[in-house]
Amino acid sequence: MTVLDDLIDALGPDAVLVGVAIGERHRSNASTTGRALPLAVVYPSSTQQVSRILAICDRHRQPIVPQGGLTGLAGGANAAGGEIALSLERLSGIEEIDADAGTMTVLAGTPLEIAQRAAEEAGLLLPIDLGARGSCQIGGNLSTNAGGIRVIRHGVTRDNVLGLEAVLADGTVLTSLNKMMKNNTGYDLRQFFIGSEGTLGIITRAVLRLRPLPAARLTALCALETYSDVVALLKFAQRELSGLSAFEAMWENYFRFNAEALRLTLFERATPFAVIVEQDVGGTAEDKDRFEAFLGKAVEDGIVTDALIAQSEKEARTFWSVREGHAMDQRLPGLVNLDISLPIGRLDDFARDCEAALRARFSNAHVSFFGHVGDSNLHVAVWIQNRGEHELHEIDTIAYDLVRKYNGSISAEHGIGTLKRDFLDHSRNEAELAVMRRIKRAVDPNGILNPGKVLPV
């Protein structure tokens, strides 16, 4: 029997799609770099079915690629011709919210926004948050160790995972749905799978840490003249705002483009930098007074030239609509979005060097920058008319060669996939890569799990 025959026997014909039934959306994630449809797409609805799928594929030496919400930008969910895609969209749902432990047990195919809403209905906060919240899935968030806008307060995804269930290449199910913050019992196996992009196992279930739901959030949009002012405001906010939950900086080109696209006039004159500062508070009048006093002192000290405080959730969303940049994505099809990480004090130096190098090669390119800053993360947005894969490689080479010069990371939160795979040695040394390869061979000796991703060939 063929691998497809075995999979149909195991799952039924409705859970195994082939040919034209697959649909174009399984060709590529949001990077739009996928070129081939998978050989088939399988839709398990339980951990046991995932186990059976992997055992069958391992026996047939059949490569398999996990797919979640397909919102990734590094090509990690793209299946090459002849590979089978494993979609987790039917493995969805909130299994439990334990208010006493402050945890949520959730299936990997659950959209992030669904999990966030379930936590809120229970009076709790799921702090993992990113712009693709409506489409991305928990399993994808974990497998790429997603970052997002709340990292400055709550950490990256791995910092919010207490327990995990994952299936190995041979079908072995590892279940450790721990709910305790303290569990010092040998190797922390969950960390092997978080951030490994499905190359070591398929995550099927997780226990996520929840926090108290803030009574309110205060949001301000600030105008600043220099990057030194941005860093000074960050330090001031960290000192004065105990509930600081977001600090998002936009360089002039990025802020102006998105504000104009949304037909928003937020400041009377152009500003070299714009920063969103957000604080979780108890919702009292004193909280608002302290927030206003913080901003007033920043203006008085010359750190901030102008500041707007959102008077409603709608106004706060207006500020965030500029930062999230969906207008840029729509107006500049094929936009390249790189995410890098550097020491906070060097982010603007990198931005200047990177823009100069990109414009020297592509004189008519759109180049702009935005970032979380407080967690050392900078995003680079580059658009070139009629860009092909050769130009994409040139953009990557220019940017990542500079990252290596600055001793930074080529990926802050988007993962490695295929697009950054050949640049991994810019941020990791040969000894580290050798250990990664040894781990991969140990848990996936036949190399069926997301082959060709993360590790350079």
Ligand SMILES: Cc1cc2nc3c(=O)[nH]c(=O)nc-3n(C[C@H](O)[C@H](O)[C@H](O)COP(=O)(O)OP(=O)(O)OC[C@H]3O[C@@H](n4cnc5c(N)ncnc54)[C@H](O)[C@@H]3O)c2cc1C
Contents of the next structure:
Amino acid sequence: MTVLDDLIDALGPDAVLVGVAIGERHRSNASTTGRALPLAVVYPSSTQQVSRILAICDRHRQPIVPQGGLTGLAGGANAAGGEIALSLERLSGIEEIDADAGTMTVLAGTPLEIAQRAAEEAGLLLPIDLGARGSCQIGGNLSTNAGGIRVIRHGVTRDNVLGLEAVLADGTVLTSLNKMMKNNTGYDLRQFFIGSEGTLGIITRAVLRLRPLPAARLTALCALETYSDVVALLKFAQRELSGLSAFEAMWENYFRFNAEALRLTLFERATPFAVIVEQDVGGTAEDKDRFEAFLGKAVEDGIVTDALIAQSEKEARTFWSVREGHAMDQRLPGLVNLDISLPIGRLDDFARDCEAALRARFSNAHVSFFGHVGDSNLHVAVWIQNRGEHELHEIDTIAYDLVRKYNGSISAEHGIGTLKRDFLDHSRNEAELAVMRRIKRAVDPNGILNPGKVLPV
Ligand SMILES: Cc1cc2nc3c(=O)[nH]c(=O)nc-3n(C[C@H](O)[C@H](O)[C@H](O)COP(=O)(O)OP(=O)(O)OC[C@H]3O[C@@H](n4cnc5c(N)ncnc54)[C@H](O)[C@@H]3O)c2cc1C
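Having looked at the form predicted alone, could you now put up the form predicted together with this ligand?
Below is the whole assembly, all chains and molecules, this chain first.
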């Protein structure tokens, strides 16, 4: 029997698609770097089925690639020709919301937005949030340890996971659906699976932390003259705004390009930096007064040159539309978006050095910067005309060599996948890489789980 015969036997023909029945979308994630269609796509609808699939693939030494919502940006969910994709989309649903424990137990294939809505209907907040919320899945969020726009308040995905269930390469089901904040009983196995991009196991369930739903959110857009002012405003906001829930900075190029593309004149003069500050509040009139007083003091102290407070949700969305930069993505097709991480105080030094280095090689490059500055995360947006694979590699090399010089991280949130795999040693030392390889060999001795991802070959 071939591996496909065994899989069809175990799951039934409806759950194993081959050949022309496979949808084109299984070719690549949102990085658009995937080329091949998988040999087959399997659609398990229970943990037991995931276990049977992996046991079969392990016996046949058949490589298998987990696919969530396919919104990943590092190539991690792309299958090479001859590999089988395991789609989590039929393993979807909220199993439980425990209001006393403040937890949600959810199947891995549940789209993030569905989970967020279920929490809200129960009067609670699921703090994991990112632009791809409509398509990405909880399992994908855990596997990439997704960041997003609320990290400054509630941490990265890892900080919001209390328990999980995962299936190992040989089909072993590891169930650890812990709901407690405190549990010091030996090794914390969930951490192996969070952020390992499907190379150590397939996540099938998770217990997520929920928080009280904020009654209201106050949003301001600030103009600032220098990066020192940006850092000063961050420190001031961290001290004064108890529910600080976002602090997003845009460097001049990025802010101007997106505001102009959206035909928005937000400030009277060009501003070297623009920052969105957001605070979760109880919704009283005093909250608004305190927020206004905070901004007033920032202007008085010369940290901020101008500030706009959103008077409605629509206005807040307008500020965010500049930051989300969809206009830039549309107008500059093939835009490269690097997500790096550096000590907060060095972000602007890096931005200057990086822009100079990129321009020295590509004189007409459009280079701009934005980031979740409160989380030490900088995004570098680079566009050059007629960019091919070779130029992409050059851009990566220029930027990541500089990241190494600054002792930063080549991936703040998108993960390693295949796109950053060969630069992993820029942020991890040989001893760390050796331990990663030993862990991989221990849990997946036949190397069937998402081969060629994360670890340099
Ligand atoms: C518009 C847009 C905005 C984005 N914003 C952000 C952002 O702010 N912050 C951020 O961090 N990322 C962001 N991303 C990247 C992406 O959305 C996240 O990485 C997301 O967590 C991926 O989830 P997914 O379900 O789409 O995973 P996929 O892309 O399907 O897979 C990602 C990786 O996880 C593995 N995987 C998927 N499901 C499982 C599973 N159940 N078990 C084991 N492995 C699995 C895959 O093999 C792959 O290696 C954005 C992407 C887009 C397109």
